[in-house]
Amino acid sequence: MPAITFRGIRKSYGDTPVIHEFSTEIPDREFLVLLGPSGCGKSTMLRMIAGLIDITGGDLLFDGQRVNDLEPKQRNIAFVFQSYALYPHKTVRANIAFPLLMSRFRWWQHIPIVGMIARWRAMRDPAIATRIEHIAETMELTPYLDRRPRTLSGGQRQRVALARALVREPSVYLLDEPLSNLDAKLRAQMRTEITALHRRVGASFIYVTHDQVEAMTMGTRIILLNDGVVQQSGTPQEIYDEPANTFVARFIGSPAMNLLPVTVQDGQATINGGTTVPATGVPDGSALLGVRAEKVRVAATGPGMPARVAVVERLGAETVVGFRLGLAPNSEEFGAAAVRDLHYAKLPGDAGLAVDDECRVLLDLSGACWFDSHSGARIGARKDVRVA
């Protein structure tokens, strides 16, 4: 299984760049989720690497091979398509072994009468067979090997476009956003199945997705993409605990970090024009505080910032709060402008608040970040202190 070396790879399409200078090592066996917003560079990335797409600049490497100019199908890779690109025509059975009859093709197999004979045949060596069986076996899709795609399930097609990945054995595995056409409850299902299947193969996975969920329980290392450019490179805790900039902030996390415009002066950051809070080793300036949601408390009294309800969703076991600082009304702008200046509190089961309601505010700042409030850039280290 090869390591998978990026050496300041570019992508233009004419005058407008895709990718920029994106340079990365990949560990054979490693978990990548390459994770942004729609329209990033993500999808553009995976088909480099698969060849698909030409490189406009950089070198790839393959266990320090240079790959650029190599074909596709010399590249030892599996792709694994957001649409399934399953053939609708042909069984079960005939889906996963294409790539098997591919190996094998040859040219005279163009003949009508000769070339199905021999697909016919090789349908039949024991080889093949036994390898079908057993990756149907392993994706529990026995039963449905003489069905059509058609007749199954979303969750059974996707099976089907990883069994069919599955069966040579490539050295590479590259699913582009996969699971982004079930429902709720088979992504999650699917998600724990892949990750399964990453562990059973001991291969490299290369996973495309802009669902931070995906990124956050599967990936063993994530980089995350904006524009092209890389934003930040780590595990899914240190990107969670230790967002490089804003972007990474309100990026990850659900619902994302709370930024809270301080201004700082000695030491000491002042929110909202009274609470004020240590800020050690902070220029003075304006800053940007940023607070996990699971960090901040809510209740309808006590101590704390005063705030207004805004937003309440009860999710069973835990409510998600939004709120905004001081008592002024809520607006009633709708879109965009509705949650503009929102902050956020997960609190456990229910939290007793409605739309509203008047509360008071605490932060516990152990983990709390400090960021650049004109670069966005993170300041310094994670802060590990508590006020209360």
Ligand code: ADP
The other form holds:
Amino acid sequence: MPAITFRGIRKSYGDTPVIHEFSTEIPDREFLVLLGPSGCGKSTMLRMIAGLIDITGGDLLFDGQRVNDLEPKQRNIAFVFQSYALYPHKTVRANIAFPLLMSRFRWWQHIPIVGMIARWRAMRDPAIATRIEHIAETMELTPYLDRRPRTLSGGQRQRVALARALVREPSVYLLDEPLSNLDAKLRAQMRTEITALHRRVGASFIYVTHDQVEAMTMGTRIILLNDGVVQQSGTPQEIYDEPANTFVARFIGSPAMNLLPVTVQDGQATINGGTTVPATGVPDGSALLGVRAEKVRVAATGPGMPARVAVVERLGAETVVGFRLGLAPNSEEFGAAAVRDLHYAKLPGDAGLAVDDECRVLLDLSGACWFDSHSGARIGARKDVRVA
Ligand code: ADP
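Write the structure block of the form predicted in complex with this ligand for the protein whose form predicted on its own appears above.
Below is the entire complex, every chain and molecule, led by the chain shown above.
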């Protein structure tokens, strides 16, 4: 199974750069997630790895060998797309068998009747039949082998698409938003299945998504892209705990990290013109204090900064409370204005707070981050954190 190396990889369409120079090493058997908003260049990266589009500059290496000029089929990769792209007129068995048959295909099998007989015989080859049955069992598709895709649910179809990718035993799997057509419950189930599959097959997976929950739950490593520029590369926990900049801080986590504007002087940060907290190592001037919602405590009374509740989302085991610092009444604006200056707390159980309530806010500053308010870069970022 190859380790994959990107060495100064670039991609442009005409004069328009889509991927800016990018270098990283993906160790063997990694579950790498390429994450970012729509249009940031995730699929372009995946297509370059697959060999479906040219690489404008730099070297792509599989186990130290340059593969820029190799044809897709010489790269031993399997591609699973967002749309299942199954053959509707073929059974599940024939769909799964297809890549195996294609790898044996000869020119004369294009001749109508000869080709049909050859495929019919190949399907009865015990090696192929056993392989399909084994994969079907792994993917829990055995009862459906003789059905056609249209008689299956979305999740079952996606499993057939995965089984079809698995059947060739490739060394790298490329998955392009494979769950985005599924409903929320099925997505959660398939996330678990794909992670288990990764552990079982012991190959490298490269998975594209715009969904940070998928990235956090499935990835052993995440590369977060924005506008073709890598913002950060690291384990899910590193990216969550130590975002390289405010883009990463806002993109990862639900709700996103709170970014409170502060004024720093002599190692003390003043929040909202009132409360002062220690800001060791943060230069004087304006900055942003990043605190995760689970580190914010909101209560109806007691110590803390005065604030007003603007949003209450009850999720059962926990409640997300959106608030604004200060006691000004909530505005009645809609859209972007309605969420401006909102900060969030994630509280266990039912917080006992309602919209428009006055409340008190306490910040637990363990694990807090500081950001430059102009560049957005993290202040005091660890040296091994990749900053764009
Ligand atoms: P993502 O997968 O992150 O949504 P893509 O990799 O599909 O993003 O696209 C990245 C950027 O490249 C987008 O701005 C898109 O419009 C542009 N792009 C993609 N394919 C082409 C193409 N064939 N010609 C020109 N521009 C393209």
